[in-house]
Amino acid sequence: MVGLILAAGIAAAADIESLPGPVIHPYSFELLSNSRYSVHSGFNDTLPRQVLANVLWAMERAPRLGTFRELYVATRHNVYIYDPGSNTIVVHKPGDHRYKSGSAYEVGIAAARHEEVGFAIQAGLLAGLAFVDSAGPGVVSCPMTYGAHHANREWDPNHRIQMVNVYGLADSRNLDTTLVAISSDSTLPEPHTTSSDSFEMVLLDLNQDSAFMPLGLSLETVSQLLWAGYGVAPHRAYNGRRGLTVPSAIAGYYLTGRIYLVRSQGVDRYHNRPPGGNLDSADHRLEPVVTGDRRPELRLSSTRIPSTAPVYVVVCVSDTSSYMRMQEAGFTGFQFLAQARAMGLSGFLTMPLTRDERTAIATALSLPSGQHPALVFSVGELATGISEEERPALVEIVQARPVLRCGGSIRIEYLLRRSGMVRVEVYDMLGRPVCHIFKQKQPAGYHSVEWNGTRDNGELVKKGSYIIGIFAPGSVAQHKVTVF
């Protein structure tokens, strides 16, 4: 348990608990994604607030898709709402009102997307292993919906807390980096369980970029994501069911052949199970489902895919309302995202998507019924060299209020700075549709578009906030208005 610290807490008061700044571990996003699994129970809670530290820098470096994420801890003290900007945990409800009496920390998630909750506990999960250093006592961890419920009743959060993973001290296992991921028609090479760079540092420079160079991809590299995002790893679940580089709630791997690559050779089917084989086996394997390039009607089907990037991966889910498949949706595409950056390339995660861009994808891709893809990844070398945070974003929001009165309008104002496809769309807090304004090709230059605070169907919307969504080809806009 030793690393190089980045930065030092702060000094707080009564109610304010300063935290540590995170550490760098030696070991690899690759190495902890090989050796992640879940333990249930049988921890104690005598864990150093450094993990906890770690593990809340990592759970805040994970993407954003909605406009609140707010991490709750309970200790046997109290519960705390962590404040990133100060790296501090304030006291939110005095008293000991964890889920499981043995646990050192239970940490929930609240956001306004599943798959962002995804996004967070993956990081959470992968912070805490690497404090390990050998077999013995170490960091185990586990996301639990049932301490979910229970946070929801008594924790008292601001917003519905999604999922709460809990971390406590046991026996734990080495590090592993046994390979069980091998081909069993040698249609993709062996993945590496190792690299040269820190899961922390990774984090460093979780950045999505959506220009990409137009140069192809190889094979091995390809093998790596699709391992990564979704591939067979060494442990066993507690039923018995080979376990994989993400978890999956009572170990039922809900996306299992329904990850699809999408190159220039065609349309290929990813699969961590050899044919007709049980979820207690191992495969790693690309069954072709469309040949022939099908990237420029995947480009097609939604204004925010990014139109140059060499492979896309799409995620599938048999049931968009599931929040146990979208969750294993988010804990994928934080994996595809990572593992592009720990191999040097630029990740782009299209998500959340509209029913119509859902439709126009699996028709694009010639998808089998009842696959509903749930993200788009875009990877690729990044086309400048520089990161998407250093270059001005394709469309930005220049001038909009923030307020609404029923029965008014609001205008906002935005500029393009490439000619292209735009959509204009309002979104409630959860992500739903509510308005589409318009969708339509428009050159470069400064517009404005007005919505009137209706739905679809020309009814006012109810009072509360709302998300007015700005597409462009590989960027979005977005503005809060409270309509009151």
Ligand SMILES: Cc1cc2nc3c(=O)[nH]c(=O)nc-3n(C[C@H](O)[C@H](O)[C@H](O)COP(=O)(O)O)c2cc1C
The other form holds:
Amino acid sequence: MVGLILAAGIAAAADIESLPGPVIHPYSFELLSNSRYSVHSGFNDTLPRQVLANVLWAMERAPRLGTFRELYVATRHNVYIYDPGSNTIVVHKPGDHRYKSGSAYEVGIAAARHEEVGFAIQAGLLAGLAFVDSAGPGVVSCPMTYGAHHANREWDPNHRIQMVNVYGLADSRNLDTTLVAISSDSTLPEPHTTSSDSFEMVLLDLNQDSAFMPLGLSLETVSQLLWAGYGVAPHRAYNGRRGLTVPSAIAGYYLTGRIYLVRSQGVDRYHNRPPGGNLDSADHRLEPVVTGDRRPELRLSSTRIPSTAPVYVVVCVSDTSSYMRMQEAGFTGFQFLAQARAMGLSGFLTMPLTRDERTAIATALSLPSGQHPALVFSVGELATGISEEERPALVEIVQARPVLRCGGSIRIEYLLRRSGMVRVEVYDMLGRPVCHIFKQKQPAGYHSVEWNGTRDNGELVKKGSYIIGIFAPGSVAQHKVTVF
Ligand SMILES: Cc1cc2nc3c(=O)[nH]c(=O)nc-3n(C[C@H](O)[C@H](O)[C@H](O)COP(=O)(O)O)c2cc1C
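Please supply the corresponding structure for the form predicted in complex with the ligand (the preceding block corresponds to the form predicted on its own).
Full assembly next; the chain just shown is listed first.
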């Protein structure tokens, strides 16, 4: 196993186990995406702790969509909960409660949104695969629905675990550079499996940014992004179907024919199978569906869609209440973001979408009925030389109630577009500080903060109106609340 150690863990108390820092492998995000596949059984439980350390680190770096994320780990010794702050695993339930008796690590993910679970699963799958450097015994893994059912029954999680990734040691294949995404009609050039940065370096800098240069992207770039998101890979699934860069429950490939590319010249549908082809076949092509620029209408469908991106990808599902489909949208969203980053581009995920936004997007793009947008990925060259006024606000309030009953508490959900130092403070209507809630560095994504209607000294505030200010570098979002 080739790697460079970033930071070392420290020893801890008996029910707290420290993990080593992540190692950086030499493999690109593209090579790992092309090489991934699921192994469903037949593994044993002898993986080094470094694999777990990298997997948890990678999952934790996946973008956030909700206000909590919990990572549980079952080994043959205990069920643990991961503490990313101290890079430790803490015993949550003693004893062997694994789903698969031969697995080394089973990582369960609990988060508010299935799409976020999808981000973390995909990050964790690639992170494990990066330990495979030749054919033979190596790290194999698989997401398992029944593992999640088992975990919810046996692990006593604080929140519902939506998916479990199972890791073990088994005969593995070598990383695969064979490219099978070859266009049958020359609508897309061949993607590649190389890039200068390793997967872990991509993860280290997986920021979202919503300010773009208005320049269009080349067809090569668009091709690469679409392939990473939902393109064919050389392996076959357990039922003989042609595998993709992302997994899919019972190899159902629920996003087939549901990914739309929106550029100045029109709207195209992305296909990874030939026309009329079944799920055993491979292709890589675009089907034009609308001629003419629909980006202005798309941008108007939601204030959260960045207005300067030259290219958008809209991923639809047939049913937004299906966890399999929403997780699959999450895998794809992670892949788009990581591929954009690997190419030095700026990318931004607008999700989750409200019902009104979904309807507006479907209308803007003249989507056929039954296509329900799950995410919009905006991509382009990173804007340089753009003034702060032209950039969308770095911090934006997503949801908060306007009133607070005396003695209760109020929760404010907000979106941070780039990581940075965030400060949350409450002021009275004369601008005098009342309560300093927190000041800390936060990653880009969705966050929430609660205020229980008290001053810094713990006393309840008087009835009246207050302003809660969320300060990010160069940007502030304010929310007025009336305490009654
Ligand atoms: C949401 C989800 C649930 C899955 N559940 C199981 C499962 O319970 N058991 C299993 O063996 N594989 C499971 N898989 C793995 C799929 O069978 C596998 O991804 C699919 O066959 C495609 O093969 P590939 O991952 O090798 O490309 C699941 C995959 C996903 C995405």
